[in-house]
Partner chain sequence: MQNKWIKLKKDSWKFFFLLPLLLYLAIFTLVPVIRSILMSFEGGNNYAWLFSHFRFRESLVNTILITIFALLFEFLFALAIALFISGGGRRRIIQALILIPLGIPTIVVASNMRYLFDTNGFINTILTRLGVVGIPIDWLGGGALTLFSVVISDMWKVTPLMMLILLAGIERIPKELFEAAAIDGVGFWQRLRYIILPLLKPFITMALIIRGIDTFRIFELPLALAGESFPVLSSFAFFEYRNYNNPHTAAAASTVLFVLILIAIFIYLKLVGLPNEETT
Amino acid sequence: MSLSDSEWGVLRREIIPPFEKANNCKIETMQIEAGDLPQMLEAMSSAKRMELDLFAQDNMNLAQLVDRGLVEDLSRYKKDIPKEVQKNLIGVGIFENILYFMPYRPNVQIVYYNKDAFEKYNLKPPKNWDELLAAAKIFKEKEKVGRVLLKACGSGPTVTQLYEFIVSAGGDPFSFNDPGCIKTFEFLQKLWPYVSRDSLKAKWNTSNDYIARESVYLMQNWPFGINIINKKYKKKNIATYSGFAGPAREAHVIGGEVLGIPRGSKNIKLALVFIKYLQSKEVQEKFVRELSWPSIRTDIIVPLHFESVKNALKHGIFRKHVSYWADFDRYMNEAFVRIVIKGEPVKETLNFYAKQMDQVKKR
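Would you output the structure of this chain only, in the form predicted on its own?
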């Protein structure tokens, strides 16, 4: 797994020892970064010396493991996934109707907002794009600066947010110029004059600071921000909810990690038992309580803020598994800068990037 020291501490202290005792075994843990795992598995596979029996991997880095034939087919064990696991979390592990990865640790962005600021101007948290634009306009009019935050720093944070907007408008992000894409960029172009200039620096870590220091009143971010805002900043006036819908639906990108078994593992049966243990109510409750991780299960009573996470997951979507994600990321960021920040024509610019994307797909 790829975890922080504090996260490993909980696993090694509270999660792993009871399993070792119950199954009369010893688990060796290894810190392996998501980007390093494919090369490590390939080297072990080539040498016919598979030394790993189970791994956790970011759900955006799965395709190459399948393409290289590095993971076991787990389809026959799909029936063993607890019925309480949210059904929409299983699909990310399926490639061409074969289950290769098991759900274990999801993640999803939610919306944070300043209750005091919204009450001051008699506003409710926006539930759709029209209400989001209206709130942004009122904040800008009353306070002369933008108070709504977009992730406009570029790279992954910007593309993830754009992906959600496009799907919620009924579009396919990889098309670049279908009606949903056009609606999204037209809306963001309208919204941009009213957002905070901090948006240009906003990513997953800085966004928490902006709302905690009240330079912005609304932002979208991953759930780990709840602990930072409440514990580090001692803020009690920041609330959360799942988010706002676009013209077609509410949609939230599901991130996080899944579990896989390397092809050639010598302990497949025990690895499967450990997977089931990690999916259990007992362990998932500890993940929520000790680590503030969202749970894969529907039967866990969660803190108030995590109701927002639970609701967001109900509207969850997975990014498509494609081999050309890096090109898509670059073109989507370029389109955002040109259209939203610089104000260039929406349709003409998107048509240009649609052609670029088509050439990448053909290659």
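Think of the rigid core as the biggest set of C-alphas that the two forms share within 1.5 Å after superposition. Residue numbers count along the first chain shown, from 1. Quick caveat: nothing in here was measured; it's all calculated off a predicted structure. First, how it differs from the form predicted in complex with the partner chain.
- Comparing the forms between the two forms, the C-alpha position of E141 differs by less than 2 angstroms, with the core used for superposition.
- In this overlay on the rigid core, N267 has a C-alpha that sits 2 Å or more away from its partner position between the two forms.
- K276 is among the residues whose C-alpha shifts by 2 Å or more between the two forms once the rigid core is aligned.
Mind sharing the form predicted in complex with the partner chain? What's above is the form predicted on its own.
Here you get just the chain by itself.
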């Protein structure tokens, strides 16, 4: 799993000990970054010494694990998934009709905004791209610095944001140059002069600080930020909502983690019991209460601020599982830098990357 210290604290204090006691076992936990897991499993598998029995992996990084044959087929345990688990969250773990991963923690980005700043300039939280651009322009005009935060740091945060924008514009992100892609990059190029320069450093973990310290007034992030903004910074003037729609629709990438059992694990049975435990109402309630994680279950009563999460999940989309995600990630990031940051022509640049992507697909 890849969790923050505070998240590990809750898991180690409140989730794992009751399970260990009930099953008379000892669970050793390890922090493994999503990008490192495939290499680690491959090394253990080649050495025929699988030391992991269960892992939680970011749902953007699953295809590699399946392609390299590193995970157990869990299809026969599909019937054990509680009926209260949202059905649309199971699909992300299925590859060519085989269930490899079990749902346990969905995630979706919501928009955070500074109520005081919006009220000061008589603005409403933007519901579409035009309103977003208008708000960004007003903040820049009044305060001389951009107050809308984009994720322009590169890698996963930038690609996830672009994916949402493109689908919201009715495009297919993998095409690179369909009308939706072109509309998205044209819009972002227009928006860029009015966004905060902190966007270049804004990752999922650093963005919360920017809005809490009021260097920006609007940003998009995962719901874990609610905890940090409320508890660490004790801010009461930051509100959330599901987000803004593009020209075609409102769309939010469903992220989060799923559970998998490495091929070669020696404790499959116990791992399956632990999966069931993590999917239980009791544990999912603790995730919501203690960590502000959205729940996979429909029978959990959520706090008020979770309405925005629920609404965002209604517009949730899963990214396509493709084996060439790494190449897609690279080209999206490069296109963003060249078009949005450096101001290169939209169509020509996107055509260049569309060709690159075609070559990768053929390979």
